[in-house]
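Coming up is one lone chain in structure tokens, specifically the form predicted on its own.
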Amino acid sequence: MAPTRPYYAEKGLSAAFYDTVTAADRRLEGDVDVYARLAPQGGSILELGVGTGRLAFALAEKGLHVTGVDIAPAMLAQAQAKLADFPSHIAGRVELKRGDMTAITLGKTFDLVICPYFTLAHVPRGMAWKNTFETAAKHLKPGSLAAFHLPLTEIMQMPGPADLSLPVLDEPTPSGGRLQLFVLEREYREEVGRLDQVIEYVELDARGGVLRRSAERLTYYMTEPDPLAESSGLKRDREPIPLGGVGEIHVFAKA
């Protein structure tokens, strides 16, 4: 059996395939608005995770300013192709960067710090998120709004599916094959608040033969935000808002 990679790493499939995935993901139906909402009109955003720019772009279309920054280059290379695709006054307002959230420093402020689509998840609970919200805090001008869409815990514990046989996605793919994702295990570690899956991801051409396949981990964290983002200097803002029935998007002010 092929070795098990890391999601999203450079000769993976998840990052190839980053928007198949999240454009049928009708779970994420509804984010762009909410985060545009979050910040003044033609205001600064500070994108932590910006992943292949879904998210960055079409807050820009919307005439915010984005910078983005990613750990992956695989994924930030997408980002970078899709500037040439817009109109210089949309990739005007995207800068990408490559960068650690728990780690970075830019050197200035902004009106909205996000951290989309589970990207805090990513890493372990405890110091890594104590660091990211500490990022987010020491990028934000006074007053001003942090969000971190974080999964359910109850969505966590679900069993895999019953049938390992069955894609849980099949998708077509922009080169007129398809995409398929299987879930080959999924474990819950309620003590640890940690779910670990291993996710298939196997490209086909018109025909159905195999093209390529990836066996990927990919592995959330989850835990009370609060008393992390408190000791950051983040206060909570607002209930959650919940996105899609698996997540909720946490908005947190900075004192």
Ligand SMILES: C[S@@+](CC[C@H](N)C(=O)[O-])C[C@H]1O[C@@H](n2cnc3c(N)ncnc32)[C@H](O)[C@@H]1O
Given for the second form:
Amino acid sequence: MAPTRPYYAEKGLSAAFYDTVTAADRRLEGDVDVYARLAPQGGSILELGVGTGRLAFALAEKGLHVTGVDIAPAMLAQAQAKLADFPSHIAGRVELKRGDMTAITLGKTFDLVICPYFTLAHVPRGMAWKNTFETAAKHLKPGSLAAFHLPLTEIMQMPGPADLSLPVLDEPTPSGGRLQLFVLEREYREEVGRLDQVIEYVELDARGGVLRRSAERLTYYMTEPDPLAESSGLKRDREPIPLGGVGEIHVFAKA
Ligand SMILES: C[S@@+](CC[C@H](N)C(=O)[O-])C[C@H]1O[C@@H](n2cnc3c(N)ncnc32)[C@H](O)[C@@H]1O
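Please supply the coordinates for the form predicted in complex with this ligand, as a counterpart to the form predicted on its own shown previously.
What follows is the whole complex; the chain from before opens it.
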């Protein structure tokens, strides 16, 4: 078995092809509008786990000011590079910082905190979740909202593909080749609410020759968010907003 690296690592293909994979993922459709509707017009947003800036730049195009924090240099570098792709009045609304969402203190407050696309599920449930809720609470004005997109437990419990030799995704790459994803391992452990997956990324050239391959470990943790959010001073604001049939956006208000 080939050695694995963690998701979003330096030289990993999950980071290199993050935008290719998310652009093909219909299950994220509409998330930009959900978050934009939660913020006041022209307001400020703290995005925990900003990644390559997929959402941050889309929200900035809607007039919102986004401070994005991420722990992974390989993801943040792509977001930094995108600053040059946007007109200065839009790029000027995006600020990027390296940091750990379970521990950062920025010393200012925002109109909205978002933790999109299962980012909270990337850290162990328990103290890491509680610390992330505390990060959200301390960066919010009283009455302002925090939105956490979490996977549905029943989706995490689903078995992997029956035929492991078939790609679960096969998409053209920006350089004219193809990207294929294969699920090598998938195990959900109910007693600890933890899904462990190993996903192999295979980059092919235009003739189908393998350019690069990388097996990467992705773990999701799940638990009931309300008790941890409440102990951090966040109170559920509304019913979870369903997204793409695989997750829900949980919205809390700072007491
Ligand atoms: C699924 S991506 C989401 C990126 C972006 N928000 C989006 O919706 O496209 C998850 C991101 O969370 C980041 N991340 C994971 N743990 C983190 C932590 N403890 N602190 C900050 N960022 C973290 C990862 O590096 C990755 O970029």
